[in-house]
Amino acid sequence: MINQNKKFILIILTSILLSLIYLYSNYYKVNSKAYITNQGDNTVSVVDLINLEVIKTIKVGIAPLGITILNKKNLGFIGNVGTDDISVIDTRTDQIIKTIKLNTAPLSLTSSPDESKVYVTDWFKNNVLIISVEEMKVIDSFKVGKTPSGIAFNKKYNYLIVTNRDSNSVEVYNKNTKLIKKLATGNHPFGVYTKGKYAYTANVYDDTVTVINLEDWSSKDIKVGAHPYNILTHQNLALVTNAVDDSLSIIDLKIDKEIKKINTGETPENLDIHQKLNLLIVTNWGSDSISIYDLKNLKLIKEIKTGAQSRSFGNFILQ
């Protein structure tokens, strides 16, 4: 009777191991994908990032180019430049389930934190757009600065911050996009990235990144590589892309300083963290390939084949 019993709650503890095993699995499956925007041939390609190969191809508009995933709603909204669109793609499907007309070319994209509208700036017309997610359609737009180009939400004061590349300045805007701040940064910002009490601009120009802080409105410029592209931060560093090395920067924010550089694939241009599996996804737009590096030790683990021109402005990871 003894041995039965063992029997019987060993049966029960494998049971519910397996079924932990496959939830947990599931989870990953499902969380761990990065979507590429191929600008040259049209298309996204979909990464698993636990097997680290493309699992799908999308074709979507002509010449996709900035993203916002949408990681509650399963949704990606991805900017086509060519037809003046947006891709929308559920991620759990990996298939496109809206097309929503611009009549304008889309260039950055954001959402607020509770994913119920996303933003997007107009390059041509220097205004932002507000899609309504659960409309499906653009409901409001407001005007900005010259050439609109990066766009990021700071969760800590309800602030979309705007860079405009060709008035060399960041705008700061409340949640009603009533403008609080016109801040000048360095030469032709482009990539913006907000956390916490800062936002930090690339400047392609004069190879600098401006640190602002959202508090006093003070700034300082730190050099980098050429022709800086795109920026976010991990922990205390500010992780670079510098378009013309072919290269990452990594600054000290301790010390306001870069440390070393480390290499990439051809012209990289965008980036995003995977906080669960400790991963660095670096898009290079000259070598039609991503970068993943181990985020612990910024180690290259691989570089993917993804399609022409792999770009991803904005965030890219599912997760």
Contents of the next structure:
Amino acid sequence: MINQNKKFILIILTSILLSLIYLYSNYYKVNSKAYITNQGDNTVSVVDLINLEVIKTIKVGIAPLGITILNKKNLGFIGNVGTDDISVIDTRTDQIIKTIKLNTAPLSLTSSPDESKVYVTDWFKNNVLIISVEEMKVIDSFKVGKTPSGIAFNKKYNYLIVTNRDSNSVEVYNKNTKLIKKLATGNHPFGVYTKGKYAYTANVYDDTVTVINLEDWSSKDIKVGAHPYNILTHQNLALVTNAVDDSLSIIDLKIDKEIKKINTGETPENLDIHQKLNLLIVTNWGSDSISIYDLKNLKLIKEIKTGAQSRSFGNFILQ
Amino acid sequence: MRKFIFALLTLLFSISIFAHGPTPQKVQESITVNVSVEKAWALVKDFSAIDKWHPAVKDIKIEKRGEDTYRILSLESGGTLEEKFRSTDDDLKKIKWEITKGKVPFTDFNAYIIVSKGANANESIIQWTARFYRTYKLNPPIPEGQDDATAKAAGQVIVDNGLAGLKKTLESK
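Structure of the form predicted together with the partner chain, given the form predicted alone:
Whole complex next, starting from this chain.
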């Protein structure tokens, strides 16, 4: 009898342990995904970053390009430039829960740090649209300079930063959407990234990135590879996608110089990082794939086929 | 009549799809050629040899400008096209270049060709990828002939005829 009881308790304990392990791994699984906008086939590929495989393909609007993931709210906002709308994905179920009509092309998206608002650059009418995440609709907009391309939110100063592709400039707005600074960049700035007291733009036509000090407004251009598209920083490095070079430029920010290049797939466009898993993901428009790197040594772990013309302009990793 | 209306609707629908947004156009085509990968790559990698295989090219002139190499192509249809060499990679068997000048219905045309092994030693696969934009980059309405569909069609012809020309030249040697 005693033996039987012991056995019973053991079974119970084991099953509790197993379910905890299951829940834990599941938690990681649902919280570690990359969302890849495939502009050529109107889909988003959902990539499981634990097993490194595509687990779902979601039909969205036409020609999806920009994206921003709201980690706390478990939402993904996808900008469709062909249907002039935004597909909102619930990242717990990976289903579209709402389509927000805009009547203008949403080029890039970012969110406020508290994830209550999503900002969208309106390519056609030179606005930034403000979407209330709670109401799932556009609640306001403000005028910006011509051809607003990239957009990023700086948490340190509460600045919204927008690149103006055709006027070779970057605009900095405060939280009241008032323009406080307009600065020259290199030729044809597209992607923009900001962290701490710096903002960075990737300048497609002159193969440079511009580093802007948001405190004293000084700036500096750094030479990279051919047709840089987007940029992010990690510790003392800046990583830049060189679209025509099929490479990443690695910049040492202590000396503001490119220290090496690493190979990517064909026509790499955008990049994002999963902090806990130490992964760097690059979208390859030319080879319809993503390249996954170990962030510690920048070695390629795997290239995964996604959909046609993978781009994911914005923050595309759920973590 | 019904067929005509259907065709018209399809056309209108496809125009309205592609009339929006700053979307890069992509043409990616492959052809299988019955020669070894080494032989195919030897022709493809030669930036100054396009007049030997592309049916649209009548004559070629190579120009060095500083460190950069350009080819000025006289076209069978009249007119010229200027292209800048970007790089070759012997390991990947990949050549890259861009169109820098010419009367073409597209802009920012970057291309690369990759040669890879086929099913056997005497077979290779040549893949050509081109990325470009329509000429009109501003807001709709888009002027006729400057839209995505026109750009795409023109890029497609260059790639299709080029691959067919490569196959013909390589297999007749």
